[in-house]
Structure formats: structure tokens, C-alpha cells
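Only one chain is given next, in C-alpha cells, and it is the form predicted on its own.
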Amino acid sequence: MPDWLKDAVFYEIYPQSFKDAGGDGIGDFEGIIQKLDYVRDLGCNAIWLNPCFDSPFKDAGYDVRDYKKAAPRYGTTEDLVRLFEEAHHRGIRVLLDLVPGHTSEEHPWFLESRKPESNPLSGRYIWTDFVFKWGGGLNFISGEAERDGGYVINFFKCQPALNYGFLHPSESWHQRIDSPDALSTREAVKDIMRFWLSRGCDGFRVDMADSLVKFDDENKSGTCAVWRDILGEIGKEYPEAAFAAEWCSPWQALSCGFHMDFYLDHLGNGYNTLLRDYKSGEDHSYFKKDAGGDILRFLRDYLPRYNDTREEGYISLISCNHDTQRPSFNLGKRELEIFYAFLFTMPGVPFLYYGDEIGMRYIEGLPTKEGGYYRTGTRTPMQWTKGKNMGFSEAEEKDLYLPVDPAPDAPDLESQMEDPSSLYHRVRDLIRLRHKYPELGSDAAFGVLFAEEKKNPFVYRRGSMIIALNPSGQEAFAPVPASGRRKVYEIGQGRADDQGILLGPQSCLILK
């Protein structure tokens, strides 16, 4: 386990929307480099950089055409290496987004694989042995190649699935997970990882990490076997490299070599109840003021995950990501403040999505961009100032990758930095608090002290520290004796004594 993850706070950057230094309306590596001081001063000491490899961008870069080449619209491969170096000078680590489950249909591997004559890459993807044969719960494309067969896709038509084999082959075209072609795919992934790690990358967030082996992969045992091989080998060669899984099953992900697993926004799971618990048109999110939320719905799902895996790695809570609505979609400023107090005092490695620190909004109704569809409204440009294009770019408005928030009161960083009561200052203060006290770090002990059905506050401990949260609009009391403790941070008003902890409406108290 890389030791630096104990104090890591990640900042997710969607490169095309962060900062345009070249003036063409699309964010780039130079723009990110120019803003590294900002990331550092916010308190984030690690970056997750969304896909930045060469791509036709039919799915925002998750359709890779060349894993070893930076996308020209962001800069050169040398520019990306310089980004690593500049980040390291500021004490910031950088994870790249690895997409191992599929490639672009324009990838040279696929162009070879689709040829009718047999060649070394014929088995790099999953093909049937007859153009009109398909089924088994998989999605196929046929009639797009001279090869007599159909190929499996993971998402869009442009994303053919790489071949890692089948756990229980049942068709003539199924290969086992230890077949030569499946093993060759593993080695190709290792080669990609070595390429970037040797150039200064600090690890990878892995897209769809649980989806490699197809068909009857019970308990993901086949996929886990693949990752144990890949990460076991790469981890020995690069022991300080960190690996984060898009999996949402930590008992599986952490057991096969990942150090972090995202607690994702799956409908009905514990994370979903915190921010986006929409049912029958009503919002019952826990951090929504007086929405009838219940912290126990989160804890019933989270605690078994945490207790079963806390010795193996970290569960990563997120503010949101490029696939979800921003938290400001349904939470106001004070509600966000209480949520961020929770995010940055819980165990595991937290991830903050760019712009969430200033309450950037989910922009509804935008036309889809590069396969974004409903997700497009979360991928709009970072709003740095009140100036032209809100400081994102000097390009003409019509040339922007996506429009900035058009509202007159759209949040911007410059204004919030000048306002000590802003959301930006709250987030920065909470991140600094996490760094100041190791007991708020990734692996310090966690335990629930008070949590009752449809009641507030929620009180928990991190080491010897106590955190009490009351997102409701009413005063709340917890019979948790706290005499002799000092107040180290407060939102709203609260007091603690030998009788317990009393919190005012929408408040937070952190005690040591």
C-alpha cells in the first residue's frame, strides 16, 4: 500500500473543461499546469486526470485510439510528462484514467483484428465465428468488417471489447481466461501501465475495472484473477504507484490489488441516499434540509463494506464525478458545507470533482457532447472569474468545448476567494483540517457513536476525535458525553459537555 494515500485528497480534472491555455476553446495540459498552484493551495495533493490519450472522442476519450500517445488537442506526450514533473514539484501526485475493457474501433489493434485473414491480433477482441451468430447476454456488432463474425462491444458501437477470456466457455468462439490471446491482452495492459509509470505517472484510476471477463463471472472471480496477475506484477515493479477501481464492491476490488474502490452513485445504495435520493419525484437525500433523510440507510450499506475491507484498502467517497449530477443540483450552500464536512472527515481517500468547491451547477438541457448525453451538464468549463468565458478560455464563445453557466449569479472562483464566507473557503478549510489531524486521514479508526432512524445528529469518531453533523433545520441532541474536549472546527452553532452534544440547525461540530 503506498504510504502517501494515508493523507491523500484527490482533485478530479476533466481536461477538456478545466483551463484552455491555447485559446482554441478546449482545455489542455498547459492550462492544467498553470493551475497546479491553485490545486495545491486548495489542499488537494493528488489529481485524477480523466482520459487524455489519443482518441476520436466519440465517448469523451473513453474510446482510446493509442494508449501511448497524448491526445493532440491537449498537447504532446512530452507536455503530459512535463505536467507530471510540475505536479511533483508541488507535492501533487497524478493518476491517469486507464480504460482496459475496450478501445476505439480506430485502434490499430482492432484494425488488424477485423481482417479476414488470421494474424497475431485476431484474438485481441471478442469475435464470434459466424457473422450471424450472437447472444448470451452480450452486445454485438456485425456487418462492419470483412471478417466472418460479430464483435462484442462494451458501450457504444465504437467501443469493441478487449478479450480477457470467459470463465466458463460454452461456445465455440469462447476462449478461456488463460488462453494465449487472453493472456496476450493482459500483457498489453501491463505494457501500457509500465509506459506511463516509467514517465512519471503515479498510478491509475481504472475504468469499468469489474467488467473484463465476460459471461458467468460469478463473484467476479475471473476478473479478479486477471487483476491479481496485472497489479501483482506492476505493483512489485512500482510499489509507490496507486490503483483506484471503478467497481463499487470493495471486498472484490481491494482483494485483487486495488488500493481504492469508488463508492459510486448506484441507485438505492448507501452513497445514493446521501445526495441524490430521488424517489417518485421526491428528494429524501440525507444532506437535503428537512427532506426526511435517514443516515441509517447509508450506514446499513456502508458499514459492512468498511468493516469487511478496512485492513485491505480504502473506500473512496466522491463529491460527484463526470458521470453524475453535481451536488449543487439539489443542495444549497449550507447543505453543501455540511456534506463536505462529512466527505473530508470520513475514512478512505476522498475525491473532489473540479468546480464542486465553488458550487458549480449541473446545466440542464445541454445537447450531448462526445457521448455525454445527460452527463454533459456536469462537464462544463471551470468558472475561474467573472470575465470572458468565466476565465476558462480566450476563444470566441461559439468555439468553447461546452458553454459556461449562463446565469447572472453563476459561481466563480475569483469572487469566492475574496469572500471569506464562501463555499470555496469552507472546502479549503476542511481539507486543511484533514491534513492537520492524522486522525482525520484515510486509515484512522472510525466508529459510529450516535445514529438513529430518521433522527439527527449523526455522531462518529475518528481516532480520539468526534464529528457531529446535523443537516436538519431543527436543533438536535446526541447523548454522547464530550466533556474535556476542545472544539477544533464548527459550522453553525453547537456545544458539548458531559451530558452530550447539542447542535443548532444545519451545523457541524468537530471535537478533540
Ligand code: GLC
The other form holds:
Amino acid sequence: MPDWLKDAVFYEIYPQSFKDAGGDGIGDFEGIIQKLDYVRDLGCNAIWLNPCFDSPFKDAGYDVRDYKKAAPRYGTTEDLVRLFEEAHHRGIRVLLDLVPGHTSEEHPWFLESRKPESNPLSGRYIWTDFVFKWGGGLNFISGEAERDGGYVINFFKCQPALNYGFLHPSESWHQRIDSPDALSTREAVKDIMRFWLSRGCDGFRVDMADSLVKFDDENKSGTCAVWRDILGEIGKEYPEAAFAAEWCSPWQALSCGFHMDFYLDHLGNGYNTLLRDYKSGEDHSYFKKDAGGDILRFLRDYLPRYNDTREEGYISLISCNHDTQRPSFNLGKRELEIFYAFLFTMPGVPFLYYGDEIGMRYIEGLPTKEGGYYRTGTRTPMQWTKGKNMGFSEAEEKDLYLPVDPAPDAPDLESQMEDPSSLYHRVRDLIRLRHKYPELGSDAAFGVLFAEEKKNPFVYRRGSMIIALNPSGQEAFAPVPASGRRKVYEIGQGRADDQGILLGPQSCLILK
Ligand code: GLC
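Output the structure of the form predicted together with this ligand; the preceding block shows the form predicted on its own.
Below: every chain and molecule of the assembly, starting with the one above.
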């Protein structure tokens, strides 16, 4: 386990939309480099960069054409290496996004694999042995290649699945997970990881990490075996490298070598109950002021995950990511402040998505861009100033990757920096607090002190510190004796004595 994760706070950057230094309307590495001081001053000491490799961009870069080459629209591979160096000078680590489950249909491996003549890459992907054959719960594309077979896709049509084998092969075209072809895919992934780690990258966020071995890998023992091999080997060579899984099952992900696993927005899970529980039509989100939710629905799902895996690694809570609506879609300023107080004082390694620190809006109704569909509204340019294109780019408006938020009151960083009561300042304070007190860090002890059905306050302990939250619009009392403690931070108003903690409407109290 890399020690630096204990105090890590991540900032997710969608490179298309962060800062365009070149003036062509799309973000780039130079733009990110120019903003590294900003990331550091916000308190984030690590970055997750969404895929920035050569790609036809049918899924925003999650369709990789060349894993070892930076996408020219962002700069060169040397520029990316410079980004690592510039980040390191400022004490910031950089995780790249590794997409091991599939490539672009334009990847040279696939162009070779689809040929009718047998060749060393014929088995790099999953092909049936007859074009009219498919099934077994997998998605196939047939009739596109001269090869007499259909191929399995992992996500969109443009993303053929790489072959890591089947746990229980049952068809003639199913290979075992230790077949030469499946093993050679693993080696190819290790090779990509070494390529970037040896150039200064600090690890990977791993896309669809649970998707490698095909059906019936229901308990994921096949996929876990593959990761144990890959991460075991690479982890030995690069012990400081960090690996974060897009998996959402810490029991599996952390047991096979990942250090962090994201707690994602899955309908009905604990994370979903916090701020996105509006999909049924009625809003029951815990952090929504008038929704009347309690924290128990979160805890019932989160606590077993946390308790069972806390010795093995971290659960990563997120403000949102490039696949979800932004939190401001559902929460107003004060609601967001209380949610962020939670995000930055809970165990595990937190991730903040660019722009969430100023409450950037989810823009509804945008035409899809690069396979974004509903996700497009979360991927619009960072709003730096009130100036041209909100400071994102000098390009003409029509050339922007995506339009900037058109609202007259769209939030911008410059104004928020000048306003001490802004969301930006709140987020910065909370991140600073987390760095100041190791007891608020990733691995310090966590325990629930007050959480009751139909009651709003949530009070918990990190080491010897107490965090009390009241997202509701009413005053609330939690019978957690807390006399003799010092307030180290407060949102709204609260008071603690030997009877308990009295929390004003929409408040948070942090005690030491
Ligand atoms: C992950 C990514 C998402 C992408 C998909 C396919 O879920 O976060 O953006 O479309 O995988 O790679």
C-alpha cells in the first residue's frame, strides 16, 4: 500500500474540458500544466486524468487506438511526461486512466485480429468460430470482418473486448484464462503499465476493472486471478504506484491488489441515497434539505463494505465523475457544503471532479458528444472567469469542445476566489482541515456515534475527532456527550456539551 494514499485528495480532470492553452477549443496538457498551481492551492495532491491516449474518440477516449501515444489534440507524449514532472514539483501525483477491458476497433491489434488468416493476434480478442454463432449473455458484432466469426464487445460497438479467457470454457471458441492468448493479453497490459510508470506516472484508475474474464465469472474469481497476477508483478516493480478500480465491490477489488475502489452511483446502493435518490420521482436524498432522509440507508450498505475491507484498502467516495450528473444537479449551495464536509471527513481516499468545487451545473439537453449522451452535461468546460468562454479557451465559441454554461449566473472560479463565503472557499477549507488532522485522513479509525431512523443528524468519530452533520432545515439534537471538546470547524451553528450536540439548521460541527 503506497503510504501517500493516507493523505491523498484526488482531483479528476477531464482533459477535453479543463483548460485550452493552444486556443483550438479543446483542453490540452499545457492547459493542465498552467493550472497545476491552482490544483495544489485547492489542496488536491493527486490527479486522475481521464484517458488521454490516441483514439478515434467514439467514447471520449475510452476507445484507445494506441496506449503508448498521447492523443495529439492534447499534446505529445513528451508533453504528458512534462506534466508528470511539473505535477511532482508541486507535490502532486498523477494517475492515468487504464482501459484494459477493450480497445478501439481501430487499434492495430484489432485490425490484425480481424483478418481471416490466422496470426499471432487472432486470439487477442474474443471471436466465435462461425459468424452465425453468438449467445451466452455476451454482446457480439457479426458481419463486419472478413474473418468467419463474431467478436464480443465490452461496451459500445466500437470497443471490442480483449481476451482474458473464460473461467469455465464451455464452447469450442472459449479459451481458458491460462491459455497462451489470454496470458499474452495480460502481458500486453503489464507492458503498457510499465511504459507509463517508467515515464513518471504514479498509477492508474482502471476502467471497468471487473470486466476482464467472461461469463460465467459471477464471483469474479477469474478476473481477480488476472489482477492478482498483473498488480502483484507491477506493484513489486513500482511499490509507490497506486491502483484505483472502477468496480464498486471492495471485497473483490481490494482483495486482488487494488488500493482503492470507487463507491459508484448504482441505483439503490448506499452512495445513491446520499444525493442522487431522486430517480424514482420523489427525492429521498440524505443531503437534500427537505427530503427527510436518514443516513441509515447509506450505512446499511456502506458499513459492511467498510468493516470488511478496511485492513485491505480504501473505498473512494466521489463528488461525482464524468459519468454521473454533477452534485449541484440536485443540491443547492448549503446542501453541497454539508455534503462536502462529509466527503472530506469520511475514511478512504476522496475524489473531487473538476468544477464541483465551484458548484458547476450539469447542463441538461446538450446533444451527445463523443459517446457522452446524458453524460455530456457533466463534461462542459471549466469555468475559470466571467471573461471570454469563461476563461477556458481563446477559440471562437463555435469551436469549443462543448459549450460553456450559458446561464447568466453560471459560477466561475475568479469570482468565488474573491468571495470568502463561496463554495470554493468552503471546499478549500475542508480539504485543508483534512490535511491538517491525520485523524481525518484515509485510514484513521471511523465509528458511528449517532444514526437513527427518520432522524436527520449523523454523528461519527474519526480517531478522537467528532463530526456532526445536520442537513435538515430544522434544529436537531444528537445525544452524543461532547463536553470539553474544541470546535475546529463549523458550518452554520452548533453547540456541544455533556448532554449532547445541538445542531442548527443545515449545519456541521467538527470537534477535537
Ligand atoms: C467506464 C468509464 C466510461 C466509459 C466506459 C467504457 O464506465 O467511466 O466513461 O464509457 O467505462 O470504457
